[in-house]
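Single chain ahead, by itself, as structure tokens, in the form predicted on its own.
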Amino acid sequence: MKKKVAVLGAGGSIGRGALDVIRERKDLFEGALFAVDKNLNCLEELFKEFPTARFAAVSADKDAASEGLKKRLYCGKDAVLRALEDVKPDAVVNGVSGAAGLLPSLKAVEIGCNLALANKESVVMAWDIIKEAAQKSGSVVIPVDSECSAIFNLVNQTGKENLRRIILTASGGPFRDASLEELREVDVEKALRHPTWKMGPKITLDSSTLANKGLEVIQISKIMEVSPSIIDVSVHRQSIVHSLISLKDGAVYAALSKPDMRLPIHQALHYPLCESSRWGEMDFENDSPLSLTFEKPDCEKFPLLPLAFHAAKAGGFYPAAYNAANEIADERFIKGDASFLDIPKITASVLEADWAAKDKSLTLEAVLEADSAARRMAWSVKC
């Protein structure tokens, strides 16, 4: 019987890259339900290819949709919701962005699917809360970011028993050689222009602060259940090694591949079974020489990686509030209200309230609220 598949983000670079996988083995996979936010055109073409999936558009209209679609569509706030608890699919791919794939990721684990998980921002905002809703199904959740897979698929082969330390690698983005000067310059076009990965807006800008990095950083540290203090993040301008795990005996595995969101994507569609692939195959006797080089961040330009370090460390709603002040402060930035300096000091001035989780147990309600209330405070920030 086919594993039936919901791609939720269906429009974005994960979205694309799940149907790349989708239709490259229809005889396993089957899609079943397709989500977007309102691009009623991406969904229009998905229904031609996919004329019996169900298809979900949060903010769209759906009077502007075809007979056809309108039939299999959703709309409205709890669209992707509504749409996942009635198509029951086995998987759920989740490449929405931010803090707007946590209600999908838990509804997902929550009906039993196992959980593809772009969508970082999830477990950052309330990995205890999905854990919990997994373990009552029997879902399991595996990361898709590259470097998280690649952790992921490396303690698996070799025992987290026998793990020392995680070497989360990065691109470092566009701006891994700019200095503060330069830094001072940048504008939206810039920020957006990634030199390795093709993704959305959000993500892009994210790599760019390394941002996205520190949000991987605490998504390890909960997923792998470790502390943050045994993981380092290593500056790796080819994108090969999509990260590294040394041993208790002092050897290290590396996980490496072309960079190709496909793989990961393909990876967690047939886990636990490790099943042929085209997606990202290394070719040594064609590429070689291959050079690769590991630096360390710059911190100081970068402060949001540290900062991310500061919240995983404290727990409670720190990681929630890390996110929640960074995503206005990209908001911020893209509207021209914030400079790209600017991103890192609002999400710094949000952390200097008191996130601790006190006598406050971290449920839904109570992460949604720290969520609201550090967005409150990021706009109140003066740049």
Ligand code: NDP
Contents of the next structure:
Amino acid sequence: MKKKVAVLGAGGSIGRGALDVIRERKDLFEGALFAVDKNLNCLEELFKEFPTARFAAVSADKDAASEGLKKRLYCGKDAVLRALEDVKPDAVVNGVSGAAGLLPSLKAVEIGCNLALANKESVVMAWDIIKEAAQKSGSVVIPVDSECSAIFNLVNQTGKENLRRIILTASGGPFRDASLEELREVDVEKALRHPTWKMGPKITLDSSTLANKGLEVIQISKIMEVSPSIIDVSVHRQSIVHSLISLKDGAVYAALSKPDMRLPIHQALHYPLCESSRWGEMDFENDSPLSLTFEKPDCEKFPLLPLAFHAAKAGGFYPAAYNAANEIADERFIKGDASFLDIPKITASVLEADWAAKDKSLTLEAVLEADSAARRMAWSVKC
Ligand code: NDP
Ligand code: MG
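Could the form predicted together with the ligand be shown next, to go alongside the form predicted on its own?
Next comes the full complex, this chain leading.
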């Protein structure tokens, strides 16, 4: 029987990658559900290609869809959640951007689907809740974010008990060589130009401030259940080494591929099998000489990185507050209401509040409350 796959964020960069992986093995995978926020054009195209699939568009007007699509389309705030419950896929690729990915991640594991998780924000906000629901239903969460996927695969092979340190690689973003003076002048257009990866606007902006790496530090410490103090970040300009781990005996293992998100998506959809693929393969004969460089990140220029370590170590609602504040800071920058250097300032200011869990338990409700409170605070920070 074919594996029924849902692709959430189907029109985005991860979504399009997931579609390629599905198309490559139509003998194994059936596209069963495709979801977007409002991009009906994308769903009209997919409807022609997958006429029996279901579709969801959270913010779209159903009447604007063609007659054929309309019959298979869910709209409205809970559209993705309702569609997941009705379709009950075997696997869900979550390529929704931002905190909007949290409830779909949770629904996917609650109904027992394996979750190929690109949406790092869900892990940062509520990993414990997702993990508990997955354990209850027996579903497996497989990280898709390239660094997290690399570390997950490396640790699966070497054994967690042997792990000493994790070396999380970062491209460094487009401003890795810029001076503080130059960072003051960064506008939206410059910030949305990434040197090595083609991704959606939010993660591209987060790569330029290193908030993306910060979110990954939190993501990895949660998914791998390790202290953030064993994670080092290293700027690796070529985006070939997707991360490294060192073991107790001093040996270091790395995962290498050309930068192509279809490889970690392929691995997650075929998990736990290792199936042949044509994504990201290295060609040492023809691409040599190959130089791989590793540098220390500049935490003064990019304070969102040390702030993420602080949030990861503090625990409680600090990670959720970091994520929410950063999302609003990004939005304010894109709107022209904050400068590039205001982005970390807004997040730092929000993290000055007390986000400790104290006697509160980390329920979904409490996480969503902290998320809203941090957003309100981030809007009110004066720039
Ligand atoms: P994009 O901006 O390219 O795509 C986002 C997709 O999510 C769009 O299809 C958008 O729909 C859809 N979407 C937004 N809100 C909702 C919602 N509420 N319900 C359903 N769909 C929604 O983002 P990326 O593909 O770049 O990133 C997606 C996620 O993957 C992020 O969490 C990112 O951090 C992570 N990731 C991405 C990588 C990459 O290479 N792109 C690498 C590693 C991680 P619409 O088009 O209608 O707006
Ligand atoms: Mg990444």
